[in-house]
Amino acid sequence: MPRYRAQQIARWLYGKHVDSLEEMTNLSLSDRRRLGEVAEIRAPRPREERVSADGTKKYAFLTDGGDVVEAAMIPDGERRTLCLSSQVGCRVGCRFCATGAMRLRGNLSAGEILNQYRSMPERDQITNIVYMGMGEPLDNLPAVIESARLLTAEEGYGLSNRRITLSTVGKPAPLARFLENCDVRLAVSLHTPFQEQRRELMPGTRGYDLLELMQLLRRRAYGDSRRVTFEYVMLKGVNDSPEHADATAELVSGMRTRVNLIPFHPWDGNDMQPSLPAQIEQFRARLERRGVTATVRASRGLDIEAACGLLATKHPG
């Protein structure tokens, strides 16, 4: 086919969101037939929708492999944030996360990741996208890089890279490759400044050194002006002590960063407890006194299990 066909096809796919090759009317009939021999458009609508009292919505999508993955849409004034997934389950196994308790059931293709945006009923209202749903994005690196490229590329969906954030536990080698290929914002799951405790809370991080990760973040993420957010789930009697706050401040000292404190959301089968609001506020204030910007994330979608750490699905029956 002529080279300009690629741009025409991209406009139909990402600009006009067509559901079939037959709708690509500026392609010749013979070209559409040739394309149909090697490609098809699969953009399944959500199989389930749940709506929270606070306006958050959770959608379940059926994957090509017959499993189910969840995505959440979180409204906040004029802002609409889509929290999308990159895997079914997760191999990191964070002790405080319901997704980790599922174990890893499979990677999503770039198309399955993109479809959570493409087939979201509120697609045209979405202002921000976060890879913070099910899965560890860096464990599915090729599909995540490709999906992020198509979300931001002019020939793709053309979204601002400053409106997209990837959340990761931060394995240094794949993180370095990601930073080389994607210019989006970064959120790193920290949860404790102490390496051995972090390995206990997040078993999937046992293969690398926390200080190696911090060196990479200082060297790469800040060399191109991207501020990194550190995520910190607050667990009662586990990681909410003054010593944890001081060590966290020391770990990120000198970095242009923010620590986002996240209340733990209990779930069936987990005996951990959330830190009390007063303890979270004391932790936040202690970080601020040490010169670290710290915020507390508001819990959204709790009543439909769409809040942070609660996305989890069973095999469809």
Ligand code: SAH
The other form holds:
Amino acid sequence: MPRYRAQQIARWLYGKHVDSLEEMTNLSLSDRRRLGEVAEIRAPRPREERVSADGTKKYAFLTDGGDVVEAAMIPDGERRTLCLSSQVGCRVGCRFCATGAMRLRGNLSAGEILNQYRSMPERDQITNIVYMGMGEPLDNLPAVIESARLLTAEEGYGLSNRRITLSTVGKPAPLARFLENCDVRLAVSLHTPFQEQRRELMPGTRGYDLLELMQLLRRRAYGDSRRVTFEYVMLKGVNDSPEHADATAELVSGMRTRVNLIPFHPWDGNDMQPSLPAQIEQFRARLERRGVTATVRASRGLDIEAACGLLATKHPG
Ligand code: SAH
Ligand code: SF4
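Let's compare: the form predicted alone is above, so bring in the form predicted together with the ligand.
Expanding to the full complex; the earlier chain stays at the top.
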């Protein structure tokens, strides 16, 4: 086919969101037929939708493999944030995360990741996209890179790269590769400044060196103005002590960064406890006193299990 066809097809797919090749009316009939021999458009709508009292919505999508993945839409003033999944389950196995307790059931294709955006009802109102749903994005690197590029590419969905955030535990080698290919915002799940404890809490980080990760992040946050956010789930008596706050401040000192404290969301079958609000506030203030910008994330969608770390497949197949 002539080269300009590629752009025409992209426009139909990402601009007009067509559901079939037949709708690509500026392609000749024979080109549409040839395309049909090697490709199809499969964009399943969510099969289930739940709405939280706070307006957060959770959508369940069926994967090609017959599993269910979830995406959440979180309204906040003018903002509409879509929280995407990259895998069914997760093999990092963090002790506080319901997705981790599922273990890994499978990777999503780039199409399955993008379809959570493409086929959700509020698509045209979405202002921000975060890869913070089920899965560790860097464990599904090719599909995640492809999806992030198509979200931001001019010939793709054309969204601003500043409105897309990848959340990851930050394995250095795949993270470096991701950063070579995609320029989006980064949120790194830290959860403790102490490597040994981190390996306990997040078993999938055992083979990785925290200081190597920090070096990589420092290079990125230093060379230009791209600031990295750290996420820190507040677990009572586990990682919420003044020593943890001080060591965290030390670890990130001199970086343009923000530490986002996330109240732990308890779930059935897990015996960890959330830190008390006063403890979280002390921790936040202690970081601030040491020059680190720190915020507390509001919990959203708790009543429908759409909040961070609660996405897990309970649906019957
Ligand atoms: N795997 C990636 C992205 C998905 S998890 C990552 O870990 O960064 C998104 C965020 O939810 C992470 O910061 C994670 O630590 C947090 N989270 C997991 N379980 C949680 C829970 N039970 N309560 C609150 N936050 C949780
Ligand atoms: Fe996986 Fe993230 Fe959950 Fe850890 S917190 S198990 S990396 S999804």
